[in-house]
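Consider the single chain below, provided in structure tokens and representing the form predicted on its own.
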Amino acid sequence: MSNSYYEFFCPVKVIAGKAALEHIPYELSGLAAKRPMIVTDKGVRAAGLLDPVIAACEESGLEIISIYDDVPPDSSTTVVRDIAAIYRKEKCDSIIAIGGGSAIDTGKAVNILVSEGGDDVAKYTGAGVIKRPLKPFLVVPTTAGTGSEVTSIAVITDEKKGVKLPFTSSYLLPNAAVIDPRMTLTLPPHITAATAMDAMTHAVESFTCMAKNPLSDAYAAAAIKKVSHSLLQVMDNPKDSDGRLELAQASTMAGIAFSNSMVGLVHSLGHATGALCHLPHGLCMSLYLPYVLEYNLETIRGPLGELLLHLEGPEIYAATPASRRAEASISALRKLRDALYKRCQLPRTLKETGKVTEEQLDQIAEMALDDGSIMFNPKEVTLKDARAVLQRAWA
């Protein structure tokens, strides 16, 4: 599975640590930005997460011109247009997106409109449409999972047409990602678990998929080690800011990995299930991961076996015969999912979600085959194969 040719690209500056937020004004002034707009959601604002950002800006004489805090969980073209209108009216010159995947994707799409002009963001969908740098854009993730802060992709719903619009351009990448453990300290247990498993899945799929390469491998392996080390500690001690920082860094590293190596069948099944049954993305990732690894097992024995070192540590790795390491990696992931189920009922099967019926499995399988991620799965997938994996994941 070695690639003789690959490309690796990650131009996002990462500002991380326990006082990372205080560096935002310095970063903006370096980009000649004086009138930032914050794009976020009600939950983030209610949790008081904007306060340290606003305080840091005021202290250095930078005025936050406008705060939009009404980003919905599934952001739409209408929301993007509304925010762009406020940005123009208030004469803002930069965007700080604070939140999970939806707030970050919204910030990316707003940046297209305010930089390129017009009201119709839909005409910029697809790849390679945006030809030049956009306005200064910083991202402050409040969940440790999606990795959106270092990916060149945004997905926004077109409500009138009822479709999800994909945007992809290296110009969508933020100027900086600000990783501060204060932003994830208040995450509820089930979201902490689901988002960390989202990062874990990004990393594991990145490490075992078709387009893996030595650089993406380094980021993926490090992310897996961090999640394995810190997730249960944080579940048992939610205020552990060192552990929170580890998970947040793991998410960013996994984001860098998969945006350079792509993902596979877990994502195809997850995207389809999310669209059809409205389950959170991280939950779908956690749910499908072991079943897909079992399906891919014979094709990925080598890399999956290597991951045992990062999942279980050197002693267990050394004590496990090389021929059994791939299976032991899957067992380690199952053990982690069981521990999460015990702590916050994060579902391990489709049945445990209570939101999926067995009748929907055929439709999920068909949708998954149309998903772009499936091209990078290390093993060919037919409709029958996808349906069989779903049956395993059912109960």
The other form holds:
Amino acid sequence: MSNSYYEFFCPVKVIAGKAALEHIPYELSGLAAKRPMIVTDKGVRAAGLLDPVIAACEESGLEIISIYDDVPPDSSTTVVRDIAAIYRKEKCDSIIAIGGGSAIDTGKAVNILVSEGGDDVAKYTGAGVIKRPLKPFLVVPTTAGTGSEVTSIAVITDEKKGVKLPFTSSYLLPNAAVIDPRMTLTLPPHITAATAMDAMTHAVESFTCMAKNPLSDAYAAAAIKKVSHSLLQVMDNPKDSDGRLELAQASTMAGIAFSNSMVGLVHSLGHATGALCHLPHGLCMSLYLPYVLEYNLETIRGPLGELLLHLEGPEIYAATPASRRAEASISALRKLRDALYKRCQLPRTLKETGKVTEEQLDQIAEMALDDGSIMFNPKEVTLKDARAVLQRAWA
Amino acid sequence: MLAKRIQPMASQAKRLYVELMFQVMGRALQAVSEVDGEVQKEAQALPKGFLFEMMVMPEGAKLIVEHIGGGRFHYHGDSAPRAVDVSIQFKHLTHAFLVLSFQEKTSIAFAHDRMLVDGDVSYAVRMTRVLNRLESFILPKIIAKRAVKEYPENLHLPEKLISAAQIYLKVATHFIQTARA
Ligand SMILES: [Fe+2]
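Which structure goes with the form predicted together with the partner chain, now that we have seen the form predicted on its own?
In what comes next, the whole complex appears, and the chain from above leads the way.
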């Protein structure tokens, strides 16, 4: 008897494509929400990305009651408390989070407070603490990478204790994710590249790690195909709105995949490096991906070989002998990284980042071993193993 | 209740087995932490007084150990002196049985959503490594390979644990046979 078992869950309505933003008023009215609050950051506002959202709502007679545009890159419990206070004072009844991972996580955490009550969101940290639906909540991602619009987790820093608090509950998922190509059209090249490689990593790890399952595999494979096909096109022609939409959809699909199958060692190393050396998450993903795949190679030869079809297309897949496909998949990813390096100097090694010293590798390895994602890496990782992967990624 | 009447023996056997294995593991955790440098190294990163629990939902068997400092664990049986810091919770008796009878690896059980972690995940990851190490200690290689992702290379069994392992093995195989039948 096979011991295989899996769970798959994604109740988020995806609203994607041209003029998707214009669906927001209808979606909110369907949720009986009339007084939305926007939660976003200064960068989004400065890029003019709020204008089309506000216009879309006003044209339908829906007034945005309040806009909080000061979410920091690393959101805190204090910020969450302040936003919840404004929400209550203005008698809002719903939240629209617009931005990248931090704005979306903040929106989720604010939703906990305004729905469950109180001023201290730390009280709700952990798994399964929230047991009932929260206020109507929409998410409009402005980076194509994190997939936070379809994950049931939020991470908020507790400034007093200096720790990161995780919140997990399926009730954190938004009612809808609105994916409009206008929102990612102005992303600068290095952010486009790094966030797309985050999505790529979500999909590749989802497809090769321990909790992979037939449904997450379908989403992951399709996401890999979209990123492989569109990323360089968008890098060469940033105003290509079809390509932008492809990347945004790939990010959401990869998010659905990994939130149901988890990620592995690339993320363990990436989280540690991000925390210790303050490098952007997507950059770390792109950097570690091939080295970790090489480390896992013999455990994941089958699925990694299958990915060649989505990375390189049917001709190259068919022309590569089955026994060489896994290696060819790694080469394809390396080729993509080289192309990105040429276009926007996205670092391929730790040395190329200029922000990591060789002395820090021990510390990164130790911290990576404490990261939750390491549990789902297909191959066991000891401190020595992690250190060896880091050495290979050094230069 | 109906299921209870149909399969009283199988379910009862599983329950007893899981309770017994929790006791075996609790004692073994304490014993191994007194002799094994690897386990001590892992445990030292835990705060002193850190309480770890493994339990079966909703109100089933429990295993509680405390890190009493210096990488040593103390086994508290099934009652905690205060609120626990990290709890690994099996969703059902059957899932606990699968893992504790070494039919499903701990890491696979996590991947299969058989259990939940409540508390700091980094400590849970550490405790999983300790449990892997423990499983490879108290079980003969052939069964331990089934229980952990990779069998450690640097495992030198202390004499007293080898003899203990054999007793546990007898208990374990006996239960697998009867419970499967
Ligand atoms: Fe990521």
